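Next comes just one chain, in structure tokens: the form predicted alone.
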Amino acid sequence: MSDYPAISFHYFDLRGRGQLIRGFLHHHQVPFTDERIVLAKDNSNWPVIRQNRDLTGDFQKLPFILWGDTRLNEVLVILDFLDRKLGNAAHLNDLDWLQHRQLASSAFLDLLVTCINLIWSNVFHPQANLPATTAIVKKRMQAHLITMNQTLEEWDWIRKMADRPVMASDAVLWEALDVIRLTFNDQVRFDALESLSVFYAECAGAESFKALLARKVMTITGRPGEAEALLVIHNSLTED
């Protein structure tokens, strides 16, 4: 598909829940306006921004994409829409399509969002003990990765990805693995998990995703003091 309507993608100037969509569009060379919403240090401008539905969509939240006249919030809905609009769904049978949707959901919710929530945890819950929370999340994350690796092996994911375009599920999983690497300072490991490690290194979209990230330094989340929070997480991991 080479003819596109006007497209704009609205998200904060960070990775969070939006970078995977930027990366997916970038890989497929879809022209779009990358509208990066900049918040004040105290987030005081967010209520005004949020009420502007041309910036935040029908649910007044981000990410938000405008594809011509189509307005979409919700990450997984956006991803499904993009796969269909780019013709990627046509490369899959019904079972494969369902597998891709399951993988996208699990990689997003169980891996990526879990990392984001961990980084924010003692802001959302001031009484939370970040090192103790990290220890719990680390064990759960490693279990999720083992299960996901087994599933990718059973689904023959690595062989099949050579015969199809980069799908939205690939963009989600690659971003999730990269954020896990950064969040846990390489101490939640997947290098011994063959399918995941091969995917992370050899996914056809990996170079595009990395190239886009290299253009601009960004935080993972919008949390004030993210660097300090990550340092606490990393130091607590060395104490395991």
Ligand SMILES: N[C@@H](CCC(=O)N[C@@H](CS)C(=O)NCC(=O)O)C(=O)O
Second form
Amino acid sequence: MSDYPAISFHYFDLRGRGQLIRGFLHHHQVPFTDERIVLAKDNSNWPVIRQNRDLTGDFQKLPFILWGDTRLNEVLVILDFLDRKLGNAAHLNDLDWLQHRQLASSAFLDLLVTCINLIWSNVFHPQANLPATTAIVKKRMQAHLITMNQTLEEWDWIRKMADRPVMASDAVLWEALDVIRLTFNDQVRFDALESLSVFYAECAGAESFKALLARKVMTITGRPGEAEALLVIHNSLTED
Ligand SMILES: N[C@@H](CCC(=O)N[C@@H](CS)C(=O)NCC(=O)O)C(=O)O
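What would the structure be for the form predicted in complex with this ligand, rather than the form predicted alone?
Okay, now the whole complex, with that chain kicking things off.
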């Protein structure tokens, strides 16, 4: 019999802020219903779905997870909750636990959400110049990757990774690096950054994350016209 209660994970049928959680649950073989909310081409069905708090939770945003009677929004809170529920927290001392929370937060907010916001940027800010925004974000992203690489080295991340299960922080960092590659067409590079490149290639969850992604082609965001926006981003990078 399963040790788990009924679990359903609600997110749009895209990568965005949700794929890292699907990948993490998949890697740990947690049985869950993958509730994928399909948006109309112009997202016009979202306002009605949003009102249904059984689908979108107390903050009426996605992702939203139902774990038995527990209802949770907010990615960083969900990640913390899952590490505890899966027993992963027990493998870490207090300092390591705090390092994992910091890495999950920074990989999510400073890397993954930054890519998502760049792709959406001239929708939310109609005056925004996408190529000019891309150049600024690229520079900041590259600098942050260098910092993160140094921190992973100082925290001995790669060696410790071998002695513990795949943690939520691993899932979010792997997803962020993969989305950076796609968003910047491999022009925000981390192949010369040893800890990050070894992590991306050798993280124990990488094969399950890739296998899940291979099941379905998905956009990164729900932005209408994402492919065209990515083309603008990519073409602006080749002009550097
Ligand atoms: N702070 C939230 C942000 C969630 C969020 O903004 N989700 C987006 C989709 S990725 C959403 O639901 N957007 C629709 C809306 O805000 O109406 C988190 O980190 O989980």
